[in-house]
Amino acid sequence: MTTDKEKIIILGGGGHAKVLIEIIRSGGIFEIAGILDARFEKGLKISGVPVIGKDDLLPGIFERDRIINACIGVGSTRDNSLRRALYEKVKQIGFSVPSLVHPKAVVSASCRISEGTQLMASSVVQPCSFIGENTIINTGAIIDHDCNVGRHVHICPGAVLSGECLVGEGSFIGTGATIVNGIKIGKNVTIGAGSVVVNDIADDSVVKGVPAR
């Protein structure tokens, strides 16, 4: 049977990716042609998609096998280093990053998403928000207007960020957590879930707790 469809390749196989899987299927636009991961066994099926080998494969793919896109199907837990290696790695080899956003997700037209941005189900990016390269806006977080998130971010499910927040590159915003009206989140930060942010974080820093400290 033939397809139409462009390949993409997915690069990890845990539940991040699992989650990236349906998505992609349910965009009907992408073929998924394998998972890339070190931790799994060749020919073991992930969600019904094999995995294929490890990352050290991903010239030849790109290459001789003229797949040319690609996903970052590795999640993050504070730390979101190893997504941002992935992301260039794959960039300086030529592959496309395509966002990858959730039919059920709502997104402005007036907002702007960049290549790699994974946008998961009942989430919500509002009017004259600005969302970086390769950041995830997990499921159900909302995005309200004029905010504007940076380059390998990771809003985790149910988080809330306020109109005109501002949150630099690399930064981690837990689950659930709430970012009030204006505030200003400086890069590599670290918001623990459930915080409340009231007042403007430095960059480098991990806060927590109600209101956050």
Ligand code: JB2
The other form holds:
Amino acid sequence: MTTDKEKIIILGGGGHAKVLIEIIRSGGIFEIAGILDARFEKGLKISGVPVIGKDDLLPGIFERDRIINACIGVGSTRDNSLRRALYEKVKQIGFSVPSLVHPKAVVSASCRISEGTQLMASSVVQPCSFIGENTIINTGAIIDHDCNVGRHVHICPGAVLSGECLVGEGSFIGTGATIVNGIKIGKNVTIGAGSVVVNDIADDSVVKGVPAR
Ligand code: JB2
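Coords for the form predicted in complex with the ligand, given the form predicted alone:
After this comes the whole thing, all chains and molecules, with the earlier chain placed first.
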């Protein structure tokens, strides 16, 4: 059956990819052409999507197959550098990386969502907030009003940013962490799961606990 939907390729076939496959399907805009992941045999199906090979296929997929959309289906646990590298790789080839928003995410009309951002089910982005490229706002995470979240950031499930917070690029806010109003978190910071952050955090810090230290 041919469809007039645009095709999209997914890099990675693990848990994060399964979540994204559901979001893509619910949006009804893209037809998933396949998964690239060296871990799996070609032809294996993941959530009904065939593994078609490894990342070395990307140039041909773009040039020959004319598939121009890519999805970074690799998630992150603390370190976002692989996601950043994959995003930069596909952008360098020429791919678009659509932002993917679950239909049950709550996204204010006055917030700005950048290319490649992924908003999972029950996530909330409130008025006047900005979300940078290739950033994950994971399941049930809350970004309150007037926040600025940089690119290649991962806001893990259930984490909460109160109003007017800033998160620098590459940072990782662990599951269920709470950031109180107006806090500035630097670049490449790791906040441990369940932490409560009540002071600004410098670049490259790793903090955890209540209050986070
Ligand atoms: O360079 C790569 C690459 N590196 C790892 N290119 C491609 N195309 N795929 C790559 N992968 C693949 O990503 C691995 O072979 C593996 O199959 C997949 C990662 O799957 P995993 O199940 O290990 O984690 P995940 O990235 O899907 O999800 C993590 O992050 C999420 C946000 C987990 O920690 C999840 O629990 C979490 N929710």
